[in-house]
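Just the one chain here, the form predicted on its own, laid out as structure tokens.
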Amino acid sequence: MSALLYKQFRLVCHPMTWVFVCFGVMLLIPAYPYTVAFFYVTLGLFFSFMQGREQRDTDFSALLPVRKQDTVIAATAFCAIVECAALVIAVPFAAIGAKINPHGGNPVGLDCNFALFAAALLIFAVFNAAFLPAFYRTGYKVGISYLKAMIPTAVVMLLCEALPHFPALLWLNDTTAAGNLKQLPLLLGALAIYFAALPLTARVAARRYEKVDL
């Protein structure tokens, strides 16, 4: 598995993936839909899978003495590492953003707080669950798989950005310590969903990939 992960990062990972991972800096932009910063991470993953297709990574992996499901697990782990790296890098920018606007009130949607990171985890979970099984249905249709994944992902993004506009949910935009404490259960719940969804997503994708005649 470590060798397969090494292959993912050395041969498949597109350079733009790491550029998009650093887009947490967008959390410093005032009055901005901050979930877009995490959307770019999914775009970086799309570039990596597209590069893998162009380099015939599927054919190369099929020649290796590994099971198909191991290839899928390595790709899922690669996605998770990239996504978690993006979240970690975004944390200091979110803290600075909260200092710049300590009272919250982002007119567009979610502010820099725990609720935003909970939304990011849900966005990544939905993207993975839609993209990976769609891609491994064939092992090479990257574009159509990404478009299919973007539909539910965009719905989650729009919903998360819309929630703070309801008067009863204004606390989702609170950037104070008390506000973040109130949002902590949301973050912990999103973490549980994200990490519970990863093995399920890998299992579904692997099951589909086993049926592909390479």
The other form holds:
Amino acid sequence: MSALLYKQFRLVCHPMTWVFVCFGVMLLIPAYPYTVAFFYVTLGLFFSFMQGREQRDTDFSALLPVRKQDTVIAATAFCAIVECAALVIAVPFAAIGAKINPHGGNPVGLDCNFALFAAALLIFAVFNAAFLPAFYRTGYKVGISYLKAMIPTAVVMLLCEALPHFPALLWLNDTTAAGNLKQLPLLLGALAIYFAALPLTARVAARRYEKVDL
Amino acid sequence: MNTLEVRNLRKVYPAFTLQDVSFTVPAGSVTGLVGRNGAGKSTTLKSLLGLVHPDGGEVRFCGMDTAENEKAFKEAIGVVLGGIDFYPKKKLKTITAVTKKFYVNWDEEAYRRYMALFALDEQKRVDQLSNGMRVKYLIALALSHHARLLILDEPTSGLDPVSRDELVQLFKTLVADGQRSVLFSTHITSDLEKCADAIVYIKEGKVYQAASMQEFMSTNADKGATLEDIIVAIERRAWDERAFI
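Can you give me the structure for the form predicted in complex with its partner chain, which would complement the form predicted on its own we have just seen?
Then the entire complex follows, led off by the chain already shown.
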């Protein structure tokens, strides 16, 4: 598995994936839909999968002494590492963003707080669950798989950004320590969903990929 | 002893069927897989490598079932698929650094020796190599993990006569110790005449004949003196010139 992950990073990963991982810097933009910063991370993953296809990574991997399902598990792990790196990099920018605007006044949607990170985790979980099984149905249709994944991902993004507009849910925009503490269960719940979804996603994608004739 | 035994391999596509393909690759031999375009050579190779799912049949490598021992089988073989360039923008050094992590038997000393023998520069990118050098690089990778069987799909296509001759000589040298074997598909029959010990002739998804080179030539002597003449005679169809006017 470690060899497959090493291959993924050395031979498949597109440089733009790392650029988009750093898009947490967008959390400094005032009055902005911050979940977009995490949407760009999925675009970075799309670039890497496209790079893999163009560089015949599927064929190369198929000839290596590994099980077909291991290549899917490695690709899922690659997505998870990229997404988690994006979340970690976004933390300092979120902290600065909250300092700049300590009273939670983002008029667009979610502000820089735990609720935003919970939303990001849900967005990534939905994206992985839709994109990876769609891609591994063929092993080469990257574009259409990404488009298919974008529909549920966009729905979750819009929903998350819309929530703080309901008066009863205004606390989701709170960036104070007390506000973040109230949002902590949401973050923990989203973390649980994200990490529980990863093996399920990999299993479904691997099952589909097993049936593919290369 | 046979390095590879293929029995009744079958793969059904909507417009093509590979039917009960059976042949063996003895240890220490070069076996040529021949047939016209679309005959089923690549499907045979892909089926035995597990890249496509055969609908029937059995492949045994050194006595073990390859489907049940996929990892061990792939550890012990080297594959060169002609016309497929992996990671064209990556340096050979990078590809090697990744590839060697997958093989328990990786021999760095052997790798250095083959790179020097083939005059390959690790700092070059794949797309900076000629077709012949790309094939040699993949062979160097295969030999560096002590592959007992090299499976090559049209490795000499697009190569100049000198490069082809070098590869053919290399195949003969590789199998000389009686441990390694080569199975390769090609359209360039003169290459096979120079190095093949056995021929597996596939026609319309079936094995037309699988025999030693000597036996193949003698049983088809009435069709021509060279392998090319024999193949043309076997494959020639009734020709209606008026159909093209």
